[in-house]
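This document starts with one chain, in the form predicted alone, laid out as structure tokens.
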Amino acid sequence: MRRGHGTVFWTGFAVIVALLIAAPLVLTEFWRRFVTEILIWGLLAMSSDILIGYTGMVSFGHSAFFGLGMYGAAAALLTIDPPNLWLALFYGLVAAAAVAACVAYFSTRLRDIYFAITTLIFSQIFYVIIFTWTAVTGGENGLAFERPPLAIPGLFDFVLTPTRLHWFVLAVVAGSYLILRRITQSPFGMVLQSIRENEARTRAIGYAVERYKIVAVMLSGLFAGLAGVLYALQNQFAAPDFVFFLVSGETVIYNVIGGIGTLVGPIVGAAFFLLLREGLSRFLTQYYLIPLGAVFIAIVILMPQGLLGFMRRWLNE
């Protein structure tokens, strides 16, 4: 049975990846870009699911990790000549990891709503710093830069066209999903789920709960920073708006809509939310938030396990 389940998973995974590889070849420029952004926001949502779904810790600080990943990549691309994609990734991940370590050290000492509020405060602190430190961050105007080539010396050197960027983003998101899936199924992931279900009991049987929480926050922040780097490459700029706590709020919404504790669910939630928002905004202009909010409330009430949970239940009936 386990082998059959694995075959189904890999078959489904291969089909979805193949469809996404072909997407930029058949879609218009707008929809190609839109699908790429869905993948990036899905990675951000998936990173937060490590905390929300697997550890039981609601974080409103992911905008800080996401934004610092963007600014780290921008710093590398603006200060290093010639611009290097791999250094941009490295700088972005280091910036996000450093912020995540800082947030984790202080916030994991708290639980439930206190943890959520602390992460929110940290995100706002970094937002104010980035917004006001004009000489370094560009302030409210942000930082703009040219997209670097995808190159490995002696092997290849490709200009990152929109289609190639889509494939690069897809490769990173698919690889991140497989890594996070392996982590959540490992003994470490089992301990995180034990903390979610009963933290006191997990501590009582000898696990260093605080250490596991710190690692979970840092891991989550690292992948959120990776999403920030990809978004910076996609749009060729970094702006303080992406460090604002509203980005964290939308990330939580993606998780709730798609289904927490599933990794795939947050990506599904991001795709559903972004497509619905795009469709409603075209027809209702400034009033689109009203039906969007109504749909979200309906999903929370009627599908408490999210869209993915609802589909699984429907298929099993």
Given for the second form:
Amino acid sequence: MRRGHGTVFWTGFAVIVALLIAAPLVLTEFWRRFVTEILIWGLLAMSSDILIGYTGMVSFGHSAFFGLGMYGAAAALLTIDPPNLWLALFYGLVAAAAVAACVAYFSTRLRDIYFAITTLIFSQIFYVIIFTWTAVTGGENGLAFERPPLAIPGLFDFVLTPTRLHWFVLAVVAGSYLILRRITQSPFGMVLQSIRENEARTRAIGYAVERYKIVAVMLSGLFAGLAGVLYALQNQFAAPDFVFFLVSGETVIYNVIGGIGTLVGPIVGAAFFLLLREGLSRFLTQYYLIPLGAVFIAIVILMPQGLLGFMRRWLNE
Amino acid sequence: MTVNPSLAAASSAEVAEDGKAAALLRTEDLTIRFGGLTALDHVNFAVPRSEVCAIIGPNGAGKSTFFNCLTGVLHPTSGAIFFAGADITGLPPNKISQKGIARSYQITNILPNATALENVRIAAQSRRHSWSLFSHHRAYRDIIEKAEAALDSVGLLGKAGEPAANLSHGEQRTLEIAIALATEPQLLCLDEPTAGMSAAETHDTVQLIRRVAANLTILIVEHDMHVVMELAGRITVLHYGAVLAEGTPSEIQQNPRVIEVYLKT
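Can you now output the form predicted together with the partner chain? The one shown was the form predicted alone.
Okay, now the whole complex, with that chain kicking things off.
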């Protein structure tokens, strides 16, 4: 039975990745970009699923990690000549990890709503810093930069065309999914799920729960930062809007719509939400948020497990 | 964190205690106050190695509070707890578990959505491999075998794949014991292990505890007098947070003070 499961899983994975590889070849530039951004938002949502779905901690501060990834990449691309993709990744991840370490240290002492509020407050602190520290961050205007080439010295050197960028994003997101999936199935991941199920019990059988939570927040922040770097590469700017808590809120919405505790659910949630918003905004230019909210409420009431909630057990097998 | 506290060091410390029998667990003037209420009042108590000791007492006598102090859930106001010769007063529950004290709960406390096996496996895993991030948890056969052995020892191996929430109340209670056993404790604290069980289940649980007691020291809090009398070598009676009497089951049964406050009702 497990063998059959593996075959079906990997076939499904390959088909979806193949479709996403082909996507930029058949889609117009507008939809190509749309799909790339869904993948990036999906990665952000997936990173927060580690906390929401697997550890049982709702973070309302993922915009901070995302934004720091973005600004970290911007710092590398603006200060290092010639611009280097890998250093942009490195700077972005280090910035996100540093912020995640700080947030994790303080917020994991609290539980439930208090944890959520602490992460929210932290993200707003970073928003205000970025918004007001104009000399460094460009303030409200943000920072603009050029896309670096995709190169490994001596091996290859590609210009990052939109299509190649799409493939690069796809590779990073697919790789991140496989890594995160493996982490959720690892002994460490099982401890996180045990914390979600019964924190006191987990402590009583010998786990230093706080340490696991700190590492979970840092891991989650790291992958959120990765999404921020990708977004910076895609749009060639970093702006304070992306550190604002709306982004954190949308991240939680993608999780709830797609199904928490599934990793791919949040990506599907992001796709569903963004497509619906795009579609509705074309017909109802001013009032599109009203039906969007109605659909969201309907999903929460009718499908509290989210779109992929019915597959949760299977996906985690 | 080591798998077991050094047994050699522990036993030498125990011998150092002038002539007293080697106590695995000992409390000294253990006191805890909640505001004006003294829930435990200078409790001096010892559990000798390899014995089954029981704590009884009327509701509100401080039995569960005593357990919560031992396992680090509550911090005593004053006094000290020694386990295997080391001072464990005020350690958090996870450190106390790592030292070798396991407990079951009065109210069933399991991972309801995980399978019975996973409930036990996660407990076994707390001793090693728990920080591994990039291997599948099923890759650690040693942990799974340990978990299966623990399930087998309580007779639940046949239900290994069942979600814990689907088990009967009695099975969940025994699953609790399996979880505790999987952490390879030296001392097993059972908080009313037969609470809410049918007569048949109670009988099975008594047999189970007796089997387990062959290799372990056990401290048991229990309301069911038959269970206590059958299992315990020593009984301590708590009353309003203080030790009222201590002795063998027959001594306790004949103690007039105990009869007055407890056995009669």
